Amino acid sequence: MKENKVRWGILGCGKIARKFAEDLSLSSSGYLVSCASRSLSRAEDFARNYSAEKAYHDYPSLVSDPDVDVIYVATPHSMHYENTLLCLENGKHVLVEKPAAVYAGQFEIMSKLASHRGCLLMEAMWTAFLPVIATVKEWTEKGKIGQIRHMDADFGFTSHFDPESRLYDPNLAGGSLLDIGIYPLFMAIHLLGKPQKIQSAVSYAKSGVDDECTVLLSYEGGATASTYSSLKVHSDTKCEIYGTKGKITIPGRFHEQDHFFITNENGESTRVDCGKTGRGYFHEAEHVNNLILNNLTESNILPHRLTKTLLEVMDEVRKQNNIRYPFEKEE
């Protein structure tokens, strides 16, 4: 660290780290020296554009570069395990991008080699640090709704098939559970905790990953969950959490929202604004800067066993419904 700010490297310079990087400029924490890319034209030209001091075409140079403390890997689900190894190994601490890996026993060993370099490990979910999500949370613990009774949210966007996008690429970890889905399921988790059922389906695009998927959590006491995630339908992308004594309402797109409704038990409606800075990135980076700065390997509020918990989830989501991508086979 230099003069108490944190160092960072993005690897991997596509669309998610650019927005990122833009958000990051933000800080007064943290800022961004260095970034990779397999095209090293790509690397300058994402360098430029956010002021990086430094632009590598391997990732092997990135993550031996000593002027950096932390690495957002901001690459494909598929690449998120091996690159996240790379930069543990090298003694760097890690945010990696939404789903931390794709599957559960992945970010195990993922998760053992961060305790045993010393490192920080975190993902990617933006979402978890948003004024919003850190409101709702609390004003749901404080009993402001009563009992949590069920929650339902969703995400749905249109998109035309390619079978090599990210998206439809079963070689990329593709489909809508992954890339979008995880948002709601993360919600469900974030306020109600581990399931005790969970009951799913899905529709299958024609490279064999989903393109629609619905999850049913049921929980201990009787609470349950739906989440509805869709590459084919635009969906409202709100949440919605009802409670004994009344429901909170996150509208559409909830996972990057800057406000809610909460309507108490006569039906009376208010909006709570809770403002964002930037696009909501901002929130998770100064979240990280905040733990390294102060010694810390493991987020409070997004912890090692909620994320294996959300990927314990998708892997039963997708043993239902028979959905293995190619390299799982290899592992």
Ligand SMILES: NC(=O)c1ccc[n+]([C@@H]2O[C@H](COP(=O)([O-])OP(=O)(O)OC[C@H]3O[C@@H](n4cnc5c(N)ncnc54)[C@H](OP(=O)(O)O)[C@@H]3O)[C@@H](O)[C@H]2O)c1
Given for the second form:
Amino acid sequence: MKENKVRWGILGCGKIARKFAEDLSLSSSGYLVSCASRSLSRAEDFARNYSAEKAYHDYPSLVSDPDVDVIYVATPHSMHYENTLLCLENGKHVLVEKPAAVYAGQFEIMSKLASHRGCLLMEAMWTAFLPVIATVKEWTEKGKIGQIRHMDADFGFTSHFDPESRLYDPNLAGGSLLDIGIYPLFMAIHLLGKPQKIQSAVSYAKSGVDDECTVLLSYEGGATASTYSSLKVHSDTKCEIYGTKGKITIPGRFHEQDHFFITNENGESTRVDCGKTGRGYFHEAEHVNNLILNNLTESNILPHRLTKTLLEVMDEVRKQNNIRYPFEKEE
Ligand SMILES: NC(=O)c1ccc[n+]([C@@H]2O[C@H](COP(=O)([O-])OP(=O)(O)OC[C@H]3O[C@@H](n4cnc5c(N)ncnc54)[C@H](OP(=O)(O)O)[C@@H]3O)[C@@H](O)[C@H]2O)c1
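Could you drop in the structure for the form predicted in complex with this ligand? We only have the form predicted on its own so far.
Let's see the whole complex now, leading with the same chain.
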């Protein structure tokens, strides 16, 4: 830390890294110091665009930089485990893109290493930190719509099939479930907790990954949640939460939304504006800065327990539908 500000490094200079770096520049509690790419020219371009002092041509150089406190891992899914371990072994705090790992067993190892090294580890499930989601979580906990009985959320867009793209390549742990289905599942687990029963159905792309995935989660006491993700159709990408005394609707696209609607028992609906800063990544960056400045190694909003449950649910969905990535070890 320098002058009570958290110093960031970015590992992998791709699409999401650019958006995150833009929002990080809005923070007054942290700033970008270094970035690393497998290509030096890409790292240099990135450093120039987002005012980083240093650009590295490989990831090991970044994790050895003594001026970096925390590293944002922004690589494809299949790389998260290896990249995060590299950071933690070098004593860096880590914010790792979603999904934090490909399967729960990987995350357990990451989590153990983080606590052994006294480092912060958090999944970059940025939606959790948006003012809309924080308010919805608080209001449902206070019982503003009574007891939640059902949640229904989706995330879908049309995409061109390219077997070598991050979305479709099994070697990069592609598929709709891990890429976007994770958002509606996160909402269900954030609001309702760990499910008792998981049922699912998928359709398969030619590369073998799922291009559509529907999940039904059942909870003790009878509440349910249904989620849908798709790389084939443009869906509303909204989230409806039905309670015994009303309903909350987060309109599309719910995972980046700045307002929602609450409907009471008489059917009267009110719009609630919560706002957001930048594209919304600002809020997760600020949360990480605050944790580090307060010497905390785990988020109270997105604890390791939640990330692990999310991965366990996705593991079970993949098991039910025989989706196994080529690099997964035989058990
Ligand atoms: N939070 C969000 O809103 C959001 C949105 C989109 C994606 N994501 C997540 O962010 C992560 C990255 O997604 P993205 O869309 O930014 O991906 P991307 O642009 O395709 O790739 C990210 C970067 O990963 C690095 N990389 C390392 N090993 C690689 C390999 N074997 N193949 C390809 N790239 C490799 C590359 O960086 P260098 O060549 O510079 O090293 C690449 O530019 C994923 O986990 C994704 O789920 C999050």
